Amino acid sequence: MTDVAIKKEPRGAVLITAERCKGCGFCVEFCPTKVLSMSDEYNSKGYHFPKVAVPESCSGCDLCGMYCPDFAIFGIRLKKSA
């Protein structure tokens, strides 16, 4: 038997507007697929904002956007390539 690497297409993507973020971390906490983590960087207001740590795991569910009180992040579903 041979080991074959199967490349999994991402089902979703996360879009982040770092300048809107106040660093509450709700998006990171409630992401069901653990795609996000908090960045070590700061925005202009001095807050840590989220970053996409595992993009291939994103399902596009948009729970990050639903929990974000500042509308700084949202998830989208990607269309399957033919």
Second form
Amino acid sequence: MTDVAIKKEPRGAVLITAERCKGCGFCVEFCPTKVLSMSDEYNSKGYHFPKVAVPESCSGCDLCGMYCPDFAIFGIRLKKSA
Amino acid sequence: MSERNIIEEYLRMDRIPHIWCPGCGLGTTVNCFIRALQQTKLPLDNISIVSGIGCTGRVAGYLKLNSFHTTHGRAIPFAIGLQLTNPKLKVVVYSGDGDLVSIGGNHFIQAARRNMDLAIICVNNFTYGMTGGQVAPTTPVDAVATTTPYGNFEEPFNLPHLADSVGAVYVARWTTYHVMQLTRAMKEVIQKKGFSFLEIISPCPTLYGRRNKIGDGLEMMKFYKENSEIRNGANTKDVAIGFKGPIICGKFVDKERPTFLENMNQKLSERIPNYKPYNGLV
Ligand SMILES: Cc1ncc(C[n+]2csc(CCOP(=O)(O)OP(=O)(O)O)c2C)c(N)n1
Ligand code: SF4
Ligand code: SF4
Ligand code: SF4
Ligand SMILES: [Mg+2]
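Can you return the structure of this protein in the form predicted in complex with its partner chain rather than the form predicted on its own?
The next block holds the full complex; its first chain is the one shown before.
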């Protein structure tokens, strides 16, 4: 066994429609692996929206998609590349 | 990436963005409902969704189903007519606490008593959201509403106990924090035969949370997380919600009882020679 760090492939990805977001923060708070954080940017309605801070931690579980009251974010599972 | 959120297939996307406030829990309940519908694998033509008036009443209009937006308090009588005309339809009533148990309270208790085959999803935000945050029959004692500036002094309904005591065959309560359990409960109310009742505690930050210093939508969700207690099978007498008090969640009732139509056909076939059981007009 070597102790070389193996860069893990992310198991999932998260997609954000920033224009639809109303900045409630549910997705950031309830993502189990803390993938998201609130962006400093605003959308055209003046809301801060989430950004993907730690992409490699995303499992694609879609809990963010279940919580988001504005249908502005969702997660998908990624197929393992061979 | 060209991935599309699968829930968009169930929404009238031309109406999105919706009118609900930032941090309102209604959209979260819709997410759970769509996933529950997918899990039931019911053909969408066999399902109908009926709402009354209110912020919650908007749900029917956003879902791309056989949707009906009825008058205030009359979602249940409309749904009864629809269901008895075509008993093969699964009719879901999705409406607010004010709509279902204030102006619509009599319809609610009579439909439960008669065991009408309806799934009732009641979003309880403890207030009349749409009209500006007036006191409702669900507002906890001491909570401030526009019409109770010194705090509410009326005893509210304990909705699971109300539904249980008038004969509902399924009674459950979850909050919008409990998305997985809520989805499962929605699937169960859709699949259950007879008067099935699901109460969802959901944030109205604009008119209830802020005024009562619970905070915005996120703070209200965290409040649910910290103050909910899961007690499946609890006696519904014990699940009343006090002001900023604990929220008992779970499935409280799941029993069998003949429906209105089953009772009618049974009785009439005993009494009327050659009675042909009624099974709908379509
Ligand atoms: C016959 C009638 N009376 C009163 C109203 C005004 N009204 C509209 S919505 C509503 C209450 C809605 O409360 P609830 O059902 O709890 O829905 P929410 O907005 O909180 O989701 C009232 C009183 C109306 N539209 N029609
Ligand atoms: S899909 Fe799951 S892990 Fe990924 S961001 Fe959303 S909640 Fe977090
Ligand atoms: S849950 Fe939805 S609306 Fe709320 S911050 Fe996240 S993306 Fe925006
Ligand atoms: S008023 Fe309350 S219930 Fe209505 S959309 Fe706003 S937060 Fe939601
Ligand atoms: Mg209400």
